[in-house]
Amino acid sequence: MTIDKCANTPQFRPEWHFAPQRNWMNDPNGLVYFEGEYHLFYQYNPCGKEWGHMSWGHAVSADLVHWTELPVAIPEGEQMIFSGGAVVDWDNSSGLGDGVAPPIVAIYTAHHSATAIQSQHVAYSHDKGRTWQSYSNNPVIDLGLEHFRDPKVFRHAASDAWIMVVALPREHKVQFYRSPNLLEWTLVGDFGPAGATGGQWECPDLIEIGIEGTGDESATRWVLKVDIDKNLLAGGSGAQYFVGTFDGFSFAVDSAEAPADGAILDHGPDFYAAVTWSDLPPGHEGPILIGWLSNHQSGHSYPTHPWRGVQSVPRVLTLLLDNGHLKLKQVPVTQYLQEARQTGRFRQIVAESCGSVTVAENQGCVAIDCDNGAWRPGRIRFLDGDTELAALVIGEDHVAFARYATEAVHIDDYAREVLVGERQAKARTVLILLDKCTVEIFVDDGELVFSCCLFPVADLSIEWS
């Protein structure tokens, strides 16, 4: 299949998932929840479809799954405008607030195109997020390198302080900030290098997570995220978690409870630099992440125009106690199933009777049940007429998953086959979320996620063998 890189392409243009209207988008940036909208701020290129000129975009929704576009929220000037949170600061502790509402206060980090300098800048709004201010004595952390970004900030109740994670991306190293007011930062701790060091270390969350089964509905554990740019995923980018504890001022994996290597939270080759929403209301599912369904591998070469990129659906967050460690469990938002259901596009099937199943126009949500009382290894291809693209297979001790190489992305690093063990092998269940281009696969209740992107000719076929 040969796809003209200039021709519109409405056919893989998600409906449930944000891809902006033009031009390139990459990592989610300063998720934050206010008077109703649900903000999604996105490294975004305003000039062109390809990665440079790095900006706030921005979208904003009220459920989750229907996104309105708004105009550029923070515009390159001298810097570009690379990653970064932003948080409401009910209290006005950083005296940017008006008098009439809390300010939302955005932490991000300066990429000077001239030196290369890495720093961490503060802006805020009083307009719920459409325009923005510098603060006047930026940046608020300057170490003079030229590796230093993706603060993400949070309000640290026990400790009552506001917290920054960082990356040193070269260093393979996250570093802890403490702050009274946002404005003023004291570094109190590190943590790494750990686990997977192979790439540099991107885009840094730490979120405090309950654990499910435990019979204690105020147990949690806190999770520190952080992305690796290559050479984890059969090569590519991905992100890996570390499970433990964190005092205001430290972070500790605790080697009874989690491994202290770490574990992959997506095994797709398209899930990087997630990140969690902040300040959701009491009562609110979550915590909830989403992340860029693309890499820095093959991403940019994906068939898609007059756009290039698209956010995850967002994935509510918790932890499972299993044979005494703690994993990660990622399930898509209940706002994004029940549109599923209430348009007909959600399918229960029992895998020994599915055979292939057509999903018109490449949208909609299938729920396999792979055990109906006598589970066996199998294998759901994605087929494309006859072509597969795809495929997940269930294993006797094993999961894996495979993407083909295609014609329509014409770069090697696009085929990736990634083999996962342990118990997860025996899979009961699948759930599998289709939205034109995007593909995500949520193994047991989503005990093992697999992301990716794919670009069909025809109507996907899901077939069980």
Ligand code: FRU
The other form holds:
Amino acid sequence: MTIDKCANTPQFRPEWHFAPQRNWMNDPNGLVYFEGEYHLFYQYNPCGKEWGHMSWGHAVSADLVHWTELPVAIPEGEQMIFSGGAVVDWDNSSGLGDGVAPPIVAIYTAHHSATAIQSQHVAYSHDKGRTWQSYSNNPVIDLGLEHFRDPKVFRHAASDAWIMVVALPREHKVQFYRSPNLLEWTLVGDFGPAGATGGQWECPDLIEIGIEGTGDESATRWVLKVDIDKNLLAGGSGAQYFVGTFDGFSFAVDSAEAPADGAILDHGPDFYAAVTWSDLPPGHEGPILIGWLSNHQSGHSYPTHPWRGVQSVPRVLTLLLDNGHLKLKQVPVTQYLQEARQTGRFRQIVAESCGSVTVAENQGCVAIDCDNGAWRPGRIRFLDGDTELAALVIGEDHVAFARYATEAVHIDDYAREVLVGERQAKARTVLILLDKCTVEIFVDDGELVFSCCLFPVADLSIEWS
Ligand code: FRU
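Moving from the form predicted alone, what structure would you give for the form predicted together with this ligand?
Full assembly next; the chain just shown is listed first.
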């Protein structure tokens, strides 16, 4: 059986993840919380289901679980509106406010369609992100380069400045700029090349994250995350991250506590361009990250209609001190799991030596407890009838994830086998979120994460042995 490319595909439409009603979506952009709303802007083509005419689409949520799609926020003009961030300018440092409420300020890459030059632009909103004015003195940074993109901005209280991280994709560098007002920017440092450099560096984010398990609640480090568009995970795209310190000017990795050549954020084939929310209120869990559950190699052919593209579940980030090394953990936001419990989608399973569970309508959260002595994880298979769509292998000393090409899905670069590498086989828990065409797997409370899209023709069975 093959999938008809022009018929609507409600069977693949996620209910608990954001996907636009129609058309193409890629990176999340401008994630900002303001007056009770989580804003999700995103790379969007208002004209069709392929990449193009890039504009900022817009959705809002009161709880990070249910999303309402709003009209396009920043449309393409002479320039396409590429990825970027947004912040609330609480003290109106930019002077772009209306004197009544603080403006939301967006900083994004304008891709000039005629010259292909990429420069950084500012736009601002006085009506909770619904409409935007372009700053009159754009661009705010222009190096005259064709590859210079994806600014992400945050307030660095310790050095009293706005900071921008932005990528030089072909040079495999992230630059750091400082500003008193979001409009005038001074280059103060850069990072890279480092770690993986087999593709373009895109969508950096620099995030201060609390460390678990030190007994010191105020202990933090900074994580610099950068995506690589190809040749990372079995030839595909993905993100690497570095753990270090940031003083407002430069970022440094201490190789005694984290690998200088980086680590992988998500080992699945479909997790790209992830960024974190800005302006979460004090005491809110976080940082919170969301990523595009797709990639630029095979995502253009995913057989969903009339939309193409879905964002991940929002994930809470923490750093874990493990044998003297710091590594990132990601778990779904609390609200998501609570909602799954309340709606009866959550299933807690104590794994016996062999077992399986079928997930009705591919809709549910399956938490497998593997720490009961009855089963040391081996292979977890995702079966569509008899067809194995994907598998996670947790061996004695290695972990691997594979997604396979099938008769129903003929897509170039779709099949991937990723070896995560050496690891003590200590999986205690495996949490699997299934939402129609999306699969997100969190091993050991998010120490290892695998995300991908699958396109089953029947209800998926998850089988372990
Ligand atoms: C990453 C990316 C960004 C760019 C945007 C364009 O997926 O290539 O570097 O800003 O998508 O849509």
